[in-house]
Structures are given as C-alpha cells and as structure tokens.
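Only one chain comes next, encoded as structure tokens, the form predicted alone.
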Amino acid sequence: MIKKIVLSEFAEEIIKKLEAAGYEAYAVGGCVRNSIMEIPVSDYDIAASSIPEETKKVFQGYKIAETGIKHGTVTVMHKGNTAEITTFRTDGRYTDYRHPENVSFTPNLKEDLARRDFTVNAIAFSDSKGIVDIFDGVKDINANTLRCVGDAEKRFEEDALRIMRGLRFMSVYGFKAEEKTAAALHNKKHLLKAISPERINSELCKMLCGKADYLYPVLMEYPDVLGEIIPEIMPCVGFEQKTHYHNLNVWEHTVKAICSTEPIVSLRLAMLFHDLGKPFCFQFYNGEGHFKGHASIRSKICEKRMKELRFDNNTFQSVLALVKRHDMIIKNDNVILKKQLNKYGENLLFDLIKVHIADDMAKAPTAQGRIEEYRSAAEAAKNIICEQECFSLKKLAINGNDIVKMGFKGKEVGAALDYLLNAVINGKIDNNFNSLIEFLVINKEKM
C-alpha cells in the first residue's frame, strides 16, 4: 500500500502551470522512488510534452538556465527553489558506453520511461494523474528488487556507469538485483573502463557509504566488479590468511572491517585499502602466514589507484596516512597519546584509533583483544583535549621570542622549544612558565 505522494509547493507549482498550458508533466526518476521509500528528497525532476522553447515561454518571469539544452532539460529558479525540466525523449545510439549520439523529443511518456536504467526510477506521478508505473517499479520496491528496464545488458552498453549506479542502489537502499540484472552486472563489468575517472570516484563514495548490512553483500557479491576499478581487489578475493589472527580470507576481512567503521568516504576507503597488499608479500613460515612489507605495498596501492580516480588532495592525504599507518601502535598510556596528537593532531588519530577498532573487529575473535584499550585510548584522549592538557607548541606556557631573550639563536629555538615541550609530554616539568625558563637554564648544556 502506498501512501500518497506529496512533492514540493514548487515541484506542484511547474506541474501545474505545465498542464495549465495544456502539456503533460510528471515528476519521475529518484524523487517519486525515494517518496514511494518514505526517504527525504531533495531534487526533483519534472519530465514534459513540451520541448524547451515551450517550457520557457511557459516559465516567462522565473530565472531559466538552459543546462541541458541538447538534450532537452531546462532549470527553472524561482524565490530560492529549483526544478530540471526535460521534455519526453528517446535516446539514439551510444558509442562511447555513456551518452547517446543524439536525442529525439517524444510526445509519449511511455517511450520517455523506457529508456531509464531501473523500473525503480522510471516511475511517474502527477496529482492529476497518479503514479504511472509502466514496468512494474512499485512491485520493485516494495520487493528491494533493483530491475533493469527491459534488456540489462543493453542498458549497461548504454551506460557503464549505470554498473556502478546499480552497486549504489543496492547499498544505499537495500535492494538485491534480479538475476539477469545481477548477470549483466558481472558479464559487462569491463565497460567501465569507458567511463571518467571522477564519475567512478563519486558512485564508489557513495557506495562505500551505504549502511553496512546493504554493502557487505554487495562487496561480498560484486568484487570482481570493483576489481576492474581496483584491480588488486582480486587477488585478495579467496586467499587465505593461515594465520591465528585471522578465520577470513583478505577480501572477507577487508569487507567486514570496511562495514565495521562509520560511513565516513576517508574512514571506508582506508579499510578498502589496507590489506590490498597481502597477497603480494605472503610467506608460510614456522606454521603461520606472514606478510613482511605489506605496509609498503598497500600504500603504494592506495596512491596509485587513488590518484588514478582523481581524488581531491584533501581525502587523498588522509586516506594514504590512515592505510600507511593502520597498524601503529596506539595505547591507553597519557604520555604516548600525548605525543601521538602532537605529532599527528586530533583528527587523525581518532580517525587511526577507529580504523585499528574496525580492523580487530574483522579478525578472529580471539585477537579482538585489545578493541576495549582502543576505545579506552580514545576516551583518554578526548579527556586530554578537554582538559586542555599541553601536547603541542601552541599549548606550551612559553614561545619562541622568550627563548630568544633568553640568548638562543636560529635552529636553537626551535630545539629549546621541543626539549621543553618533550620535557612537559612526559611530566618533568609543569607547563608554566617560570618552571620552563627555570628548567631551560638549568639543562642548557642537555640539549
């Protein structure tokens, strides 16, 4: 049973004044999915019989952006909304797996909807009209079924990135692809080869982040299709660890500890990254697997493929300091924490204690030991934050212009400031600063 539909004042407002002109005009794609769902929306789409020089005669007054003209879409602004009006269409050929050569405006919904990539997202809704749901999409839905509209194989030589769009979907909703969707997506993985590198990077992101019990099967069914992203996906897929610390093989553990971490893009792609490099290093010895120099080839890995789909610096830098450092030992201990924000600030080492937590969480339970300690350092850490604790130059009672009254010069500043900084770390000295200047003098000749 659905529950009426209810779109935005200003999604109403464009249908209405549409069919006021004497146009059909519905909403369609992702905003009559997600409200069929009972999921927020935030964009809508309003597919029309007129093509856009009778959309914008009919919008004569609201602020107009011709987006997609050739393609038949139109914006339309008004008082701080927006709205995409496309007119009916039928696409021509695809050559390059991703745009069709050109488009032909239709004056058929039917023929509009059949040329989307889900029956989910090729649902129709006016308030005058209702859902118009040519394939079955609502049976879909309320099955977490994910459909291609007719041929999938066809629609994925269409558009490749529809593949990763379908991984997407079944993430982020909970849908599980029908079998001959579920087939095409295995047999036309390599056309994403095809497709830009920033389009990947934004469906994998919003993939990875879907809620964990929706992307641990598709992770767990799908490698092979990440692995034309990643290739060092595959050999992970199968291999045994033979190790006491770990009952999975790599690519069991790696997605169990990518599920076992918040939805956060840096903190789920650090997990995807972490162990990539074992099976290139692995060595059976004294009845135990090793891998010696892991940590070397996961990061090169990560940089590689990272750079590869075009990442922003930003998330780049802090994915590749988690993957290089996902194993530094971190303890329940004042002093270490302390010299552990200082050298790698704040977030940063909230962000590795979270990855060493969704790491011991994928390995045996029997070396899950030390999740407590982590959780403890963290609580620790946050106390020494509150308590405004010094573990950095900035905290220290003392600065470089009072070291330099004190007669010291050039590369001596700034190795009186880290002996004292050191000094007040691991509780020689109180951080004030008389004790400093006093402590300063009296081991002048330490440094």
Contents of the next structure:
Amino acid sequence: MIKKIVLSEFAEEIIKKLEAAGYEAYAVGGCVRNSIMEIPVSDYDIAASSIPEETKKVFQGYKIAETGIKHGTVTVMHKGNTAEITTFRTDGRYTDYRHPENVSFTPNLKEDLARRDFTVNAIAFSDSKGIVDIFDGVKDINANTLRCVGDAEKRFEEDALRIMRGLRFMSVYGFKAEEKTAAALHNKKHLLKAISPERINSELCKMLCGKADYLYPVLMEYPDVLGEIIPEIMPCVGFEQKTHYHNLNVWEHTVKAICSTEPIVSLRLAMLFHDLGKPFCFQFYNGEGHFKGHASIRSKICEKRMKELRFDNNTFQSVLALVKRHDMIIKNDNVILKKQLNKYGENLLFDLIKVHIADDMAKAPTAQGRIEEYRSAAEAAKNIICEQECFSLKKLAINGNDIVKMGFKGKEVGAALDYLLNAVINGKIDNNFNSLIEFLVINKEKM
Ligand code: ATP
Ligand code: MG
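Would you mind giving the form predicted together with ligand ATP, to go alongside the form predicted alone above?
All chains and molecules follow, beginning with the one already shown.
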C-alpha cells in the first residue's frame, strides 16, 4: 500500500510553478523516500525537464544559486526555504570511478530515474502525476531492501561512492542489501581507493551515526568494506582475545561498543578506534591474553587514519583524547573527580565516562561490574559542577595578583596557586580568601 506523500509547501510551490510554465517537475530522492517511510525529510530535491537557464527564468524574483550548473542543478531560495532543482539527465561514461565525463540533459524522467543509485532513491512524485516508480522502489522500501538500480557491480564501478552511500542508507534507515547488491558491495570495495577522503569521511560519519540496531549488522557484515578505509579493522575480525574480560573477539567487541554509545560522531569514532591496536601487541601467557603497548599503538592508528580521512582538528583532537584514555581509572570519588575535571575539562571527562560505559557493555557479563560506578561517577561530577564546587584555578577564591602581593615571585606564584587548589580539592581547607592566605603563610616552607 502506498502511503500518502505530503511535500513541503515550498516543494509544491516549485513543482506547480514549473508545471505552469509547461515543464515536468517531480520531487525525487531522499524526500520521497523519507515521506513514504514517514520519517522527517532533510532536504528537497526536485527533478525537472527545464534546463537551468529555463529554470532560472521561472524563478525570477527568487534568490538563485548556481550550485552545480554543469550538472544541471540550481538552488532556489525563498523566505528561508531552499530546494535544489536538477534537470532530468543521464550520466555519460565514468572514467575515474566517481565522476561521469559528461552529463546530458534529457526530457525523459525515466532516464533520469535510471541513473540514480538505489531503487529506494529512484522514486518520483508530484501531486499532479502521483508516484512514478519504475524500479519498484516502494516495494523495496516496504520490504526494507536496498537494491541498486540496474546491475549493482556496474553501478559501483561507475561511482564507488555509492558503496559508502549504500552502507549509510542501511545503517540510517535499516535497509538490508539484497543478494546482488550485497555481493557487489563486497566485490567492488577496492574501488573506494579512488574516492576522495572528504567524501568518504562524510559518508562514514553519517553511517556511524545510524541507529544502533541498524548499524550493528552493517558493521558485522561489511568490515571488509570499511577495511579499505581503515585497514587495521581486518586483523580484528575474528581475533580472539583469550581473556576473562571478554567473551567477544576484537571486532565483535568493537562493534558492540560503537553501538552502545550515543550517535555522536566523536564517541562513535572513539569506539571504532579504541581497540584497533590489539592484534598488533597480543601476547599469551599464564593462560590469558595480554595487550602490552596497546595504548601507543591505538593512538598511532587513530592519528594516522583520521589524518588520512581529513578530519577537522576539533573532531580529531576529541577522538584521540578519548582513544588515548579510554582505559584510565574512573571512580565515584569526589577528590579524584575534581582532579580529573580540572585536568581534562568537563566535556572530555563526561565523554570519557560514556566511553568507559560503552566499552564495558561490550565486555563479558562478569566484567561489567564497573558500569554502575561509572554512572554514579557521572552523577557525582554533575553535582560538583552544579554545586559550583572548586576544582580549577578559575574557581579558587584567590588569584595570582593576590599571591604576588604576598611577596611570591615568578614560578612561585603558579606553584602556590596549585598548592592551594590541591589543598581545597583534598578537603584540607575551605575555598575562602582568608583561609587560603592563612594556609599559605603556615605552609610556605612545605611547598
Ligand atoms: P539525504 O536524506 O541524505 O539527503 P538523499 O537520497 O536525498 O539522502 P542526496 O545526496 O541528497 O541523497 O541525493 C539526492 C538523490 O540523488 C538521491 O536520492 C539519488 O537519487 C541521487 N544520487 C545522489 N548521489 C548519487 C550517486 N552518487 N549516484 C547515483 N545517484 C545519486
Ligand atoms: Mg537529499
């Protein structure tokens, strides 16, 4: 049964205006797919028989950006709304596994739908014409099936980015690749090498932020595809840890840990990288597997691969910080927590706690005993912040100038402040100006 498709007012307005000018126009791609699935639509793509020059004429008085005029795309903006209008087109020969040598405009909607990647993305809709679904995309949506339009291997050879898009659509929407599409995802994975790191990065992040229940099977079924981007994944697949902490092999553990965190890029990436160094430092003695030197290996892998994938510095730094410290000690202890809040800052500490919880959730049930402790540590840390307790120099009731006035010079000033902060955190003294001065005078010699 086809569900009723309701387009945004703006998309309807665009289609009606094009039709009134004598052209054909349809909503296509993600907006139709998502409407049928009854989930929110992120952007409206309109396919039209008008060529860009004609489209621009129809929308005189609207703000127009020539976002991809060579490929037939103009973006129309009006009163805060945006829609991309692309002329019906067919793609020429592909020579670099990504870009067609040329595109040709066509008056034929069917040809335009045939160039699209997956059947679920190749459905067109307009109020006047209804659904145009020549590749049975609606049936595939209803059966949760991801299927290439046409021959899957050829489609991935034309443009290997579709391989990453495929994994992304599965992990975000819960589709399962049908047999030939699944086989082609595996068989053509090596072509990903031809795709720019920026494009891979963007698809990878969207994929990793899919719903855990959808992401899990994708990561379990396609590690070889991801291994083209991050080769250290492959040695983890099937690598038994032989320790009583784990009942899963390294890749199974990694996947479960990824899926146990919130869909936030830095957390999901941190879990992806957190154990990738293990197969490179495995030792077996006293009946148990050990991973000495793991900390520096995992950091190096994370650094190398994130740089290769051109991650922005912020994401890179947060992920690396989490990967480096994913096994540090975290306890529900106010003194330790205040020191950690001071050292790592609020955001990193809370993320580290989340990473610890996700990591433990993916361990053997007998090794999950610390999860409650981590949860209560997070509560305690929130409390410290809410109560405005002192854990940093900023919150200390005395500053450098006050210390200088007491006769301290140069490095002594910083040392005195640190000494006082430490005493406050350890509960030796209250954080008020007079007590701090007094404490400093009495303990001057001990510093
Ligand atoms: P999203 O919800 O992320 O916007 P989308 O399916 O709309 O998903 P877009 O990247 O906006 O994805 O592309 C719009 C449409 O253009 C797709 O649905 C698909 O029909 C087509 N398309 C986009 N990229 C490709 C590609 N690399 N190969 C073939 N068709 C593509
Ligand atoms: Mg879209």
